[in-house]
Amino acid sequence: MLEACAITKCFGATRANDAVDLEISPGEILAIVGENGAGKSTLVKILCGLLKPDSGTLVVDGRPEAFHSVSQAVSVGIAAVHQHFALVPSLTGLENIWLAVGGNRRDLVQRAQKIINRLGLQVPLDQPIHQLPVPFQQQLEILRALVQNCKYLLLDEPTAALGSQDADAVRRLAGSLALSDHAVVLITHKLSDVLECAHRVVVMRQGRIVGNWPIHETNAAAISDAMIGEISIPSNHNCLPNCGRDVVLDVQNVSCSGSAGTAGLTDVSLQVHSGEILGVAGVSGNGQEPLAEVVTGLKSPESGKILFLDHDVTYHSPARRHRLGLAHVPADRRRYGAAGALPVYGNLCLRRYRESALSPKGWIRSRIWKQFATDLMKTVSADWPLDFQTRHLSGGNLQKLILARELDASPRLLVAVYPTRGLDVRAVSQTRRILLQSRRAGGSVLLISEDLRELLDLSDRIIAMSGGRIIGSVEPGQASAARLGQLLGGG
């Protein structure tokens, strides 16, 4: 068993972690579920090694352990998956395991195939990891764990940038693991992980448990509430018509390679009006980003044309494209959407700095940079202090930071992809009410998700990617979930 005794973490003013007890049995699924900032992550930290508790003790099979670095989690059988992979994109999938374990090459392969055979995963081991998608990055995460006797296996948020197949397809790979004697803990804000396939759940709030019951004995209502209470999750149904005439964005025949393992553009067309959600629906890797990306100018066209408000961006730079009014909430808010070393001020202040308002004669006044913060914090309804490091936000947070930013400017496209992706019910909720806000002062929206339920909430329109083509639209009005499902599977 691993116990966690009376664990407690802190930044600053802020416990993290709150004399936080936990038990983990082999055999096990335990999905640990809460808010954004919940303490959730942190406390995975600290059993895989990454993070030293202030105080409390961590307890594996009946020994005391104080780990002082990851490696020395891994000897004792812990390893953890996070949600940003920890993988070298150059190198092989069996070089990264290699990086890990050592030791004799043909052995490792040997050692690695019976695990793949065994739980039927697809994962190369011959292609560098630049050119796997997400869900093989993934698994070989899993595999390097595995390969190196990992007993207790962490895995955090792991559903949240996958399609429902692949997200079904972790779910039976962490019962297999269940069966064959392994430990899997699910840091999770998806209710249909915990429901479908972990024998437990603990909730998390404020950096304490609140909650910790059999699955049998509760159910979705229940750990809402207890992660919390009632919320509502704002939909665009009861919101008047606000689509205008004029189109704000033309695509017209565009083209594109994809990276590799995902489908690139072709020969796609689409508008979107003012004051309208366009919402862009599609499994994981048939097209979403690519066309995300040249919207953006993050990508240059093969083929065809970009027109913004009448001008031709075919391959304006994405700066030339905000000034015109184009702004863009990134998939990976972390990697691209912020820069994590800078403090939260001067995250806000990053589109506007070289304005003479904010910097006068190119010099930079900290005061002005952080007064202009303080103000548009004020329009997310948001509090941080300025000088915290924007990398140890959470993830609602850091989104709700780059919202504000993009939209500060009242811009006449917001590009979103994923916005409310790996977010908590109540981040969820705001992150939609911004957007809806941005539509009724007459903003375009151009919504990129694989939640049809949430495409349906707020789209005034909605088309359906395929292998990297438009095979078809449905006005919410007129469809359901299941409707744009088998359109999205072919049917």
Given for the second form:
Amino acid sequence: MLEACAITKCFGATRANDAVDLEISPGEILAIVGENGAGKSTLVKILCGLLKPDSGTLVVDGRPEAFHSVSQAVSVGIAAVHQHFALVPSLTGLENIWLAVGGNRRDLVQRAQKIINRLGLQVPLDQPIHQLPVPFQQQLEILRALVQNCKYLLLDEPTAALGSQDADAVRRLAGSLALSDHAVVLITHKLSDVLECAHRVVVMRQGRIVGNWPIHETNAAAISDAMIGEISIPSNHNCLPNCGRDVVLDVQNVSCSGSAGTAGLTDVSLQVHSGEILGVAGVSGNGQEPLAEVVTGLKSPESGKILFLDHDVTYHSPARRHRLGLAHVPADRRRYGAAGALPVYGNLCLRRYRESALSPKGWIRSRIWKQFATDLMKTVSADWPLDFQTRHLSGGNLQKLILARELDASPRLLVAVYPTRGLDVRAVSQTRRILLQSRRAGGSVLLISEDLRELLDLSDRIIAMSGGRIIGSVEPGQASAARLGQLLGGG
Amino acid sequence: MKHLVAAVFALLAALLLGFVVLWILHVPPLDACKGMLALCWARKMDTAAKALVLCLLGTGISVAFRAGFWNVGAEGQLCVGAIAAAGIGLYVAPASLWPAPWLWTALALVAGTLAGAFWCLGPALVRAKWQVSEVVTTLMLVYVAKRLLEYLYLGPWRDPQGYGFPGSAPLSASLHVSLVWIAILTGVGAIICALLVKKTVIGFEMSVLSESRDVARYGGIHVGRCLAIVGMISGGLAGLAGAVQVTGTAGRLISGISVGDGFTAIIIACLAGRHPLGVLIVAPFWAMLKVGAEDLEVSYQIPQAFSTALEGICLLCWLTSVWIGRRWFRRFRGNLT
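Please give the corresponding structure for the form predicted in complex with the partner chain, as opposed to the form predicted on its own shown earlier.
Up next: the whole complex, starting with the chain shown before.
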């Protein structure tokens, strides 16, 4: 039995885990579910020795343990398979296992082969990892844990990157592991994983465990209720008078390929109306970022059409779209949003520097630039020194800088991707207020977020994405727990 | 300011290390210095010509580096510039130089500039389109250009009256351009580049691009156009340097055109903090070092490679001092906040 007693872990002011108690016994499949930031990953990292808890104890098979490393956790039989596999791409499967285990290779092959036969795995041991598809890599990670006699397997989002057939195979594998007296912990977003194969489900919210039921005593609605907590549909949901029906953005049957292991877009169509905030829900990596890139012009779609204010902008450059009134708060604000080495005022002028008001005949007038930047900073009530290097701004301040720049000249549409990710509470509320202000001024927002509460608080309408497709939508006022659970669970 | 401190420290450190090397070779360092300076003075025209060539090259490189376009192939652009200028002077211009010699000189300089610009445009476009590292492409093109230069002065363009010595026929003396004109050209070029970098929208785009291609694309900067402009300016100035050597100092196509100045200029651009006007200050020192090193060879039997070694030492010292400076600056700011 693996027991965690009163585990607490804080990052700064955030309590990622708050007095978490958990028991896992061999032969059981335990699903841990929760929204983003509920503390699931932190808990797994503590269990597998990657993080040390601030307080609380771990008891494995009756012996209290304090791990200083992952290998210590493995030595008592706990192993985790993370979303990003820890395999050397140029080595074969066997070599990767040997790296972790050592010893005689021939014995190792025999042991691995025995496990492969028992569980019916298909992974070849003699091929380099980079030639293997993702499901095989995952099997190899599990195999490596089993070769090291691990009894407790922690699988972090094992089905997130898989198609439905492969996901079924993983669930079956979990089942046969449980039959052979292993304990399997599934950390997952998908309610289908939970309902189909778990024996027990633990729901986490804001670092605490808020539900712990055997699977036959609960159902999807109860689980999503517990995940989200009480829903307060905010007053914002009454559409404002200027929320018209004219279409600002019309995406028609757009498809494009994704990058490195994430979904692209498959036949996505959506419309954003004037004065509305359209929320896009879903676990990240399901096509949200390609959607934002295609809409803002950083990426060209392979098929389909994008209309913005009745212009066909499918192949327009980002600059042309911006001139039409399209603004963009990028997901990776340090990579796309601002040049770190430039002074603050340079980044504030990034969208408008070409205009003759700022640079007559192509000559930079730094006094006008600085005045312009000062005025922009006032709109978000900030007063950074103008010559301050942008890279030294905190995440929240950087986001304010980007918002100030993007919302200047009241854009017709703002594409905001994970606008509050990684920000502290104050910055989050400021950012949300700015977004709502922009809508009040008549602009529309395409809000892409992982945070369901944020989407509920801000959006007039929510659509959900999974595997690069739009899988459903919720109209204002119809947000029921079951519907949201469906959105969260990905179908 | 930061750059200036780093450059001064680097030069001092390099000088000190150079003294150590001289001392190991049993050469009295101060005497050697005196000898070098005396030789520079005695051959002041050579020194000045060298300084101007290095200025042109360094200015072009500093513009490229400001945009994060690591053009390390100025040497090759110099070679094609020299070839184009010599081609105009030897084979295009009529023997009578009608209507006026200076027109043909100007044409030779323009041809050299364009040749260098287009030699560098290729790598810039390839970088813009497929993100092929320009460090590789510009450097490889150096060897293409050098072999082309050798082929021409050893083969088809070799001087029939040259007693078999490698080199093309000399250009007509009335095509020669005086150092004063070259100096004016260099100064104007550096000032234009400095204005471009610091005061124009293109300069701003360059600074964003050097920071991140992603931010540039996001901000609506036409990455391809920006890189093409930068590449052509950088290559053009290097090509002009080659043309200046043909029409100003060497007077013909010979092996002495390509002696690695294009690589030396990289260090000069770095020491000058990638500022075109800074190059005008740093390059003369370097010219003195290069010319003076010949005295070391004659008087003390120290191989010319010593000056190359000193270049390397200087670059390493500069990199170290920039790194130390950055850390020190960070700590200093840490105390402030």
